[in-house]
Partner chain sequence: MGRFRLNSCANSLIALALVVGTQSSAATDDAIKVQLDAAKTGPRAVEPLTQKSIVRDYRGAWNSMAAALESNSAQPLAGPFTGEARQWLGQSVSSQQKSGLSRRYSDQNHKVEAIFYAPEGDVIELHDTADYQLQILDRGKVIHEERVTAHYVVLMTPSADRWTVRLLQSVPQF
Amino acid sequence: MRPLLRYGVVCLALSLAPAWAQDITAPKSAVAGEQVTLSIAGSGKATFYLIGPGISNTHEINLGEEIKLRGDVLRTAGDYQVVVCGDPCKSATFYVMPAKPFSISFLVHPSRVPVSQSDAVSGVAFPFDQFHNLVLAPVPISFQLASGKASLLNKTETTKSGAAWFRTASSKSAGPLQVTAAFQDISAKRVVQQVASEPCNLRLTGQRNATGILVQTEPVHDCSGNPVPDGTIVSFTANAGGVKSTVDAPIKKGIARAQMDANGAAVISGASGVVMGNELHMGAK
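May I have the structure for this one chain, in the form predicted on its own?
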């Protein structure tokens, strides 16, 4: 019997007895990891081919008997093709769907965010089955955000094309923001560090000493009352007789200090970012 070329494979008769392949009965769809049973009518022996995502195997079968495809060969979701070559070759296709959700891949942005910022925190969740297939069927994902004992967000979004997402504001208090995505008993947790926003109500005090003027801030907070992180720069400027001098000082333990060289009358101001402090009018030494 001459070779038959069908579906990109070469089907060779495996015995001198004729093998008559009839239509293949296959399910339209299956679930990843579960067994699939095919029915192939006919008589004699034939060559069986299974072609799918990441798999291609072949073996000899007896026509007229059921063919059972084990779940471990159908782990990857996608389209599969079955080809049976007797005389003639026949084919069928079926789709393997992802299994139920087994884990959640959860991405949250950013990892560090200032307090009281609108639309500052966002996250996206992707449900996967136990074989790492993205679950495309709609899945309700519950998003929960909590800062300390306060709940900032508790809402459920249904996945679309395998993804569900949220966007919300940061809280008013600095500290860790607990972010959770959950489906039934499956969950994924992330932490966003909330930090103080820009300084607010910068207040300056100063006094003369032997070398000039020692100027410092009162404890620096943002507009929500959170202490501004140490290392934040405060710029002090002294204007004495038309001569300006500037000292940049980092906040340490909540306060910024600078020594200004000014023996005569001087006006001293301070600023951090876009926030200006009060002016100090210091008389001559």
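Predicted, not measured: the structure shown is a model, and the values here were computed from it. Residue numbers count along the first chain shown, from 1. For the two forms, the rigid core is made up of the largest set of C-alpha atoms that agree within 1.5 Å on superposition. What changes on going to the form predicted in complex with its partner chain:
- Residue displacement note: Ile233 has its CA displaced by under 2 Å between the two forms (rigid core superposed).
- Superposition on the rigid core between the two forms places the CA atom of Phe94 2 Å or more away from its counterpart.
- Two rigid parts make up the chain, and between the two forms the smaller of them rotates against the larger by 7 degrees on C-alpha superposition.
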Contents of the next structure:
Amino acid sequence: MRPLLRYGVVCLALSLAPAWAQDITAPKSAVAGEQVTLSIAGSGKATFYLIGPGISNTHEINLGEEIKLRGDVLRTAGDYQVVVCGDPCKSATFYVMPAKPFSISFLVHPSRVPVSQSDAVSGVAFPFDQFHNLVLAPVPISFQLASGKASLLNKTETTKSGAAWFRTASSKSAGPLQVTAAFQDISAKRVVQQVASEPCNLRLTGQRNATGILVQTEPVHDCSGNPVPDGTIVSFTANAGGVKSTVDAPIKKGIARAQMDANGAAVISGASGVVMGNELHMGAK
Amino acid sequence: MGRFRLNSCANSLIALALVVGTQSSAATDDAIKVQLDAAKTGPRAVEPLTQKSIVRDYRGAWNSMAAALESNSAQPLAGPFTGEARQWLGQSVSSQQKSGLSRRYSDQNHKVEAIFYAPEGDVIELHDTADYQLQILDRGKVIHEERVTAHYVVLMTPSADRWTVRLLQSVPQF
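Structure of the form predicted in complex with its partner chain (previous: the form predicted on its own):
Up next: the whole complex, starting with the chain shown before.
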């Protein structure tokens, strides 16, 4: 009788005891946004936990049944921890890898650049999947720079650890520089405004009028022949009998003008940035 | 109604405790060890002062992340994180609030290598081999604990007064 009783107690205890979570079978890696199936050996009920980037949930499961994790809970790339608590708790980890490239994050500098400057324009491209995960597998990014109809750069750089970059000179002509980073049918476009460089030559002319001397420049260009942008300052200096006076004038419609007070003979010069203009020798009134 | 008031009062106290907890854990920022190696960084070299700032701000970001995921409060994330990193961490916090789970990161060591620094210095990519103790808690009870060695790809960008983490993506290996 005793052994039978003992057997019965053991059977009752086994049937009431929570089933043990045995091994958790998870894929070593999965792709973002795609369903993952886990299998957890055992029988009976247990508590299932999923902890990953952006997700943390728990629910009761029946051991031995497959667990399907929907793609929408696995959108963020990274490591996911599965914990199953029957008695005892067991855990497993799997990685969700980024999906294929969907967009390109493209940083281009600067937004305005003088023409004919070496290493003046640079860009960095990062490919992202549709869930905004950085794609770390090598991706050939095609960089194209065009100014008007002229192609300035056309080269392909393969991403290393998710980044590809270029650096190049600005073109000789002022105007918009179209900068494109592309991979297959994905592209990102930016525009860099190329502006005239420093004035190359300052030619001054002057004439006396009722109040002094009206001095002005000829149309101001950089060394590539691009008109220097309006607003660029030209400093005019009059030296009359050892007395110096300076007037700063912005270029308007390509020309800078200033009215100088000088009744006697005067030597007038002009400068913009590091460029000096010709000297004007004006006689006395 | 009375219960609601009690609950909201309790919630306020909890929130206050979390804020105080966050501040006190911020004070223990130095407990997180971060070593930065920028010897092979390109195409731009990382200046010593920039290296110091990055170490300070990356350590601060992990401190804030640990505080946020332990206390289930998104408040510590404002500032150190932006963009995608801020978004998924915020989702993690709200998801944990719903499920009653939390994570505790402790004894953190980060060996960080700066592998890409953009020509204009507007983005830096780091590879972090992080080593830490991780506990997963269900309503305060530890259900899982392990020593973790994890690899993270990190993008940081400079903002007005600090470097912020824009991307924090774990990978199986570099």
